[in-house]
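Take a look at this one chain, the form predicted on its own, written out in structure tokens.
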Amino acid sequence: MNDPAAAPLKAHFLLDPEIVFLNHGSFGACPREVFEDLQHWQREMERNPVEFLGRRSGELLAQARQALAHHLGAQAADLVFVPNATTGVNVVARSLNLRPGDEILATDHEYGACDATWQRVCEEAGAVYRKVEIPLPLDNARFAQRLLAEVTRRTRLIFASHITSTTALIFPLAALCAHARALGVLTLIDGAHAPGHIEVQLDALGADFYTGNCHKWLCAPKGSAFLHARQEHHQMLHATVTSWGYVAGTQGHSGFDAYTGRTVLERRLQWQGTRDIAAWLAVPAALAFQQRHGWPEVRQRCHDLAIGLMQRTAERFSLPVIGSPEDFGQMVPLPVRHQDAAALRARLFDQHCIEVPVTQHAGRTFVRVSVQGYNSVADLAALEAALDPALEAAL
């Protein structure tokens, strides 16, 4: 069960060696050197907080955004840091100025916190949040068609995940974004799981808005994420906190002119009072870590291991998979007998020291496995060995 490909990478992470960690998708895991870079920036801030936050932060953040934008196939001017993808969704949702009768379309695979965001915003405005069923197994050829067929004259925006949280499916989005634009309907893509997991080229994708996490599959520190918006939409976006970016002609606490050389997007969203920006500044270190370790090859190895595990599990329990191998990246849903998801997750952790989520969708239960570069064949074998007694205990 030795896996020489995983051993070198595992030494770079701070994960508890007593735990089989198969849940990178929830919060990610940060390499030691990236964590040290985070601490470096925190120490820099504490040496002279006024200089760091008041006079250096603007340029430091610009450099970090430039590195991230280059990685994502985007322009730095169209991208701004946020703490997490849920914040990015909230920024767009609360900037739309919805009116009674307006409609937001989404798939029935969306993340619960984002569902809650749209439900609340729509309720406050008298608008409608409508979820469109995307049947399983995924039919890529009909994905965009199913959503676009539900568009009405009241549809303001289509909301969809790039990689779904519950079912781990990669949704085909390019055609959806292009056809929605032709219809005059905005698109917001929740890319919480995508950057670092699959290839992301934002300008080519063409979504009106895209928000993604850096602290998951990019292996950056917790609290690092971004919101990307096409240039024509910068003016409509408003920060969840009103601060110096809304004060015309002042320098404010951020130490740079509020209008000279800064986009509306950056002015409004970047400075929202005093906060620790070190996680954002450490994003280039995470990108450098993955580049040095040949991440495309790491991703391919992890994908192959994940797909093999999913197919073996489906055959073992005589249950169908919900997509083809091309519909998944490094995260896959293992089909298991429908049962108490929380109880199965607890059993796998308490009895087998396996950290892995158990999700449910459309009357089915899945063990959602994330395979990251530090995972070994032995980690997957441990889960396979634990599933039989765990399932029997649930019957």
Ligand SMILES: Cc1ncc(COP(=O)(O)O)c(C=O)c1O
Second form
Amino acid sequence: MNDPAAAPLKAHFLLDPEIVFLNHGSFGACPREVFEDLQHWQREMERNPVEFLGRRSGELLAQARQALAHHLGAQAADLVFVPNATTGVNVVARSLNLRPGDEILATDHEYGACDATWQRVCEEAGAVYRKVEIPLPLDNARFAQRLLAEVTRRTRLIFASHITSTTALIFPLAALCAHARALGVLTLIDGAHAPGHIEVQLDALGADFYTGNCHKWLCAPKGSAFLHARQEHHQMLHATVTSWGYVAGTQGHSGFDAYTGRTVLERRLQWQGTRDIAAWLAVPAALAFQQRHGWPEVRQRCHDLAIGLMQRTAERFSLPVIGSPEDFGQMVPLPVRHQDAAALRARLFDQHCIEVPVTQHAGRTFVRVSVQGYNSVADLAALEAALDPALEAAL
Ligand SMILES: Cc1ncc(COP(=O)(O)O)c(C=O)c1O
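Taking the form predicted on its own as the starting point, write out the structure of the form predicted in complex with this ligand.
And the full complex, kicking off with our chain again.
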């Protein structure tokens, strides 16, 4: 970790060495040993699928959930595994039983697939999905106020990202969650990018619902994510696929809570028919990998590199940045000339072998760079060379 130019963790990942991979944010890379743990669980399943899925899965999943809950400052009973954050958002949206005239408030920085979910669910119910502008640059002091000022007596829920997709901003959520609760409005936080990237303490944050990915910044295998719900909301949450988790006393499963006389959240939501649960079981291996490699220092090094790159690019292009260093983690939006985003992304990949997304928000274009433990100073230098302002002007 002493040489800032080196990428000390590169050898632990399976990434193609020919590619400068600066897009951990879209589909994060998984370290070799975590991937091997995934395969270990798959082999274990194939030794006796009936025993593994029918009799062992409940206990194995409980252990994995416990490890994740501990990492996230949460109670395991409030947490269920889902395949991805999109599913987490869908579960909450469909469980709300929206009525005509109800309203969902969201920021104008939300992820497209989640916007689509809310639009569809609201349309079906005759409800309204309303976006509230969060202007750039981000003003942390006014963030909660902007959303709360739009609350009406029809507002059922506020939806906001913990870290946004197109603009990579960390939204300040604690005050929003607390004030929304005081107004009787639910909160759902989209933490797709947050676990393993910034400190996430779910009980302390106090959102009503929080969904997050393990397969992005925690470096767990694809298909590992979670949904967290405060205890008072467990009974209202329903799986998008109804299965054995809804049947009391199912053989081999402790899905029935004798105390409440109801099926518990974990069984209702996690068991959705036969499927591969290995990615969920490999989450503890991902947590152990990050712990062993001193992740707080890795994150800090990546943050410093990312911020330096953003500031240099803004200066070279004479464009303003959209937040201060504390508003970002390891992912930053480099401001570039407003242009065809797809064409710039394709040029960077086709001509320079750089995998990096180009995003747009409010009439501006950004190269959204993710810096992960496997990235080197040379990776960032390659992008800087490819983003030459003189070259850009000539295009
Ligand atoms: C902010 C945000 N929310 C949700 C998602 C969806 O994540 P997934 O595809 O794992 O469901 C993403 C994916 O990049 C995202 O950036």
